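Below, in structure tokens: the form predicted on its own, a single chain.
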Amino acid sequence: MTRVKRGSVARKYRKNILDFASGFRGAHSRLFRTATQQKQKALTRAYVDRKNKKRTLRRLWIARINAVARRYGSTHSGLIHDFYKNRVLLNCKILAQVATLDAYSFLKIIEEVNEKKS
């Protein structure tokens, strides 16, 4: 079998990885082997943190809804339960925005659900 000299292909591959790691500190941006490891680690963390971001935002929305709902004599869980029972289709993100930006509208939504309940 003939010998394959990977000159330009290998250079392109290494350059691609070192370009990705260009913002890393120390040897992580200069040495190919450590840059490869750091690239793998960075991509793994990016994937995990995209999931964590969703988790964090959901916690924030629930806290905001709960804070405003308690002001009007309800809780987040009770409110969501009443929404499902009365088929009110508002997700947590929209509900949190309404609760923080327009408390009067949020109160009207709660009153509407309570009227349907009784």
The other form holds:
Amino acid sequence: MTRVKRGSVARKYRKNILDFASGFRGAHSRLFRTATQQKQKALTRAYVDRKNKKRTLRRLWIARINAVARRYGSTHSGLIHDFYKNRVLLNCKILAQVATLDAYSFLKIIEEVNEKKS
Amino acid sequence: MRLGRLASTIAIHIRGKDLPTYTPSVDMGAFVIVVNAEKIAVTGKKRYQKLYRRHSGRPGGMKVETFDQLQQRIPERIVEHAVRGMLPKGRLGRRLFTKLKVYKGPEHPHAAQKPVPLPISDKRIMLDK
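Form predicted together with the partner chain structure, per the form predicted on its own context:
Every component of the complex follows; first up is the chain already shown.
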């Protein structure tokens, strides 16, 4: 085997990890060995939380729809039931945004559904 | 007015769960003023049997009072205790608790904020009346 000097390989490897960990608090962004652990944790948590994000956002949307529904005398579950029965399938929870930003349209949707019921 | 039912609606308004802009991480609820706190009622024998406990941290330092006695001593604390149990625990929950203002008697010092009567849409409370 020919002689191999390790050169700057190790430095580049460490720099890579420390760059990922920039902005972490205290030793987690400065020391290589703690930074490696924190990078691992951060990546794992990011993976898990990408899946959790879908759940938490849906919870928020449901809470908001519930708030508006109860103000007008029904509940979130009652409203969704009526929507499904009357084929207002377009209402993905993101259209809880409608309830927040454009309350008037949301009321119109509710009124239409109430008319179809009766 | 019943203690738990009142406390429950108060907690909902303080937390902001009746608003379509509800955000759980942010303090965006309403301030709530409660007056005539000494007129709060409980059903059954709770007036003489419901216990309020506190502990001073020292051994043997548990103190127990009944609803009745506490109502004569510091009636505001009854409502505060009930609502605090219904708000989230934690830093934000403690901040939310500061939005509750309870007063004995019908006067309160917040006329400058022009308070509006709280809209109660809880069926149990409406049926009570």
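Keep in mind that this is a model prediction, so the values were computed, not measured. Just so we're on the same page, rigid core means the largest C-alpha set that superposes within 1.5 Å between forms. Positions refer to the first chain, counted from 1.
Chemist: Could you tell me whether the Cα atom of residue 21 shifts by at least 2 Å between these two forms after core superposition?
Modeler: Yes, because once the rigid core is superposed, the C-alpha of residue 21 moves 2 Å or more between these two forms.
Chemist: Verify the C-alpha shift of residue 9 between these two forms: is it 2 Å or more after superposing the core?
Modeler: Residue 9 C-alpha, core-superposed: shift of 2 Å or more.
Chemist: Relative to the superposed core, report the C-alpha shift of residue 31 between these two forms in angstrom.
Modeler: C-alpha shift for residue 31: 8.8 Å.
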